[in-house]
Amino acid sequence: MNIITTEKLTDFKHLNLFNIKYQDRAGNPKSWIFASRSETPDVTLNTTNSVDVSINKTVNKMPHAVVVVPFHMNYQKLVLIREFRVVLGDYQYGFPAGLVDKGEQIEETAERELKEETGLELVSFIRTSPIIYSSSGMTDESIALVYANCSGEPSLEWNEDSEDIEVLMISSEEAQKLLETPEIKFDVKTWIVLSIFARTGKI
């Protein structure tokens, strides 16, 4: 596959559309429209116009966003949020998440977003995923999953006006019931974590 050009199609603050032109394996010209949170998408060309697939591309790179998987130490329950998502026109079950601000580290973003969306305090980090991708057929958006212990009482005091959030704390049994409720809309990462939590009681 050879990447030829990448053209920016829109000019918004947090998300834009790009048209990437490339050649397939048979040399046929192709194009693909995708969304990106980057001013310049992370598609690099080498001197032969072939895409750089070096494993070192993501070394020291920060993800666009962080998703926090919080476990409440006092209640011994997993923390979820039920949030209105405009694109769905409905509520979706997910985890606290947000964009990495300029100059922030992953841990700082996780602590800030957990506080802003749930009112809870991040106590300790359990583990952090490498950079992973949300839906590479539509976007180059990258995230890090941060598993963490938390404490405190839920509060919506720090929610923005554009956020419509309900904070939930659930046991493994309650997680299983949610998974078996067909009308619920899940974020894909949340469904996977919930499935493991329902089966093992661990994150």
Given for the second form:
Protein chains: 2
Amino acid sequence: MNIITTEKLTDFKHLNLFNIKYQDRAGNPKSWIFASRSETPDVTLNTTNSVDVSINKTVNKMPHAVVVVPFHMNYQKLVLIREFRVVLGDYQYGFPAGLVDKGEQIEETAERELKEETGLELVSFIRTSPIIYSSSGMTDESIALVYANCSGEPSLEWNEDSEDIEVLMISSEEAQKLLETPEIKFDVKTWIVLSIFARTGKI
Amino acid sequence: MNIITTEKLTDFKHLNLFNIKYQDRAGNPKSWIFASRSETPDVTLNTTNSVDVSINKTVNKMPHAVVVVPFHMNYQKLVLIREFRVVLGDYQYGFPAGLVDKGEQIEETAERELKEETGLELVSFIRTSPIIYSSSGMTDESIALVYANCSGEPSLEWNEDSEDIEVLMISSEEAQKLLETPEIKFDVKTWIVLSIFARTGKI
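Same protein, different state: after the form predicted alone, show the form predicted together with a further copy of the same chain.
And the full complex, kicking off with our chain again.
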């Protein structure tokens, strides 16, 4: 495969479409449209005409967003949020998450978003994924997944007006009940982690 | 929260941007741009001006895509693919996956995509997720995750020219080694499943 050019198709503030022209394995010219939050998605650095790949390839070392899998140390429960997602026009069960602010480290984003969305305090990190990709057929969106121990009492005091959130703390038995509720919309990551937690009691 | 209108912003074949106008909790007018593969994303059915919500809400019962987590019964190994992702301009480790064809059931898509991308035969279904959402901050993309037993020998005979795929079959020890390789780009779902498989030997 050979990436030829990447063209920005729209000019919105937070999300845009890009078109990649490339050659497939048989040398046929092809194109692929994707969505990105970046002004210059990483793939632009891999184009045939890229001037200095050796420098450019090292530029983007941060994910777009951080997703926290919070485990409450005192209650020994997994923390979830039930959040209104504008894009779905409905509530979704997910984990606290948010975009990485400029200059922020992954651990800082995790701590900040956990506090803002649940009121809980991040106590210690269990494990952190590398930069991983949400759905690379249609977007270059990348996240880091941070498993962390937390403490404190849930509070919505730090929510913004644009956020409509309920905090849940659940045992593995309660996870199983949620998974068996057909009306609930789940985020992909949350469904996978919950289904493991329901079966093993572990995250 | 109150969804007011949804407007289609672009007119491409496979992926488009939409703008949702809504009121936040405090009644402030807000907007949110997202990417969708649908001509009429589900959220359009939740607008204040929607004519007949009772009918419309039942329309979209299929996910956009199916992702298969294949476990090889004879080798007792998890099956992965290393695939060139145009959007990343690089190879990514993931699971076989693809869009649901018109009229297809989830189980049929799983069987077809597993065969096309790995040459393996789907033998039995272990469990199937409900419709779950990839990253609902930026897209309405939905998938079903199908855990399945498979058999046969890996083959790239059914790959299309636009596909550049290598099939891997791994033990939990080999999963751990992949997870410790910093150069590898992982899909989100794959990283979560792999990290559980590496620790417990289970999927």
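Numbering follows the first chain given and starts at 1. As the structure is a prediction and not an experimental result, all values here were calculated from the model. Here, rigid core means the biggest group of C-alpha atoms that superpose within 1.5 Å across both forms.
task = Once the rigid core is superposed, tell me how far the Cα of residue 14 moves between the two forms, in Å to one decimal.
result = A shift of 2.7 Å.
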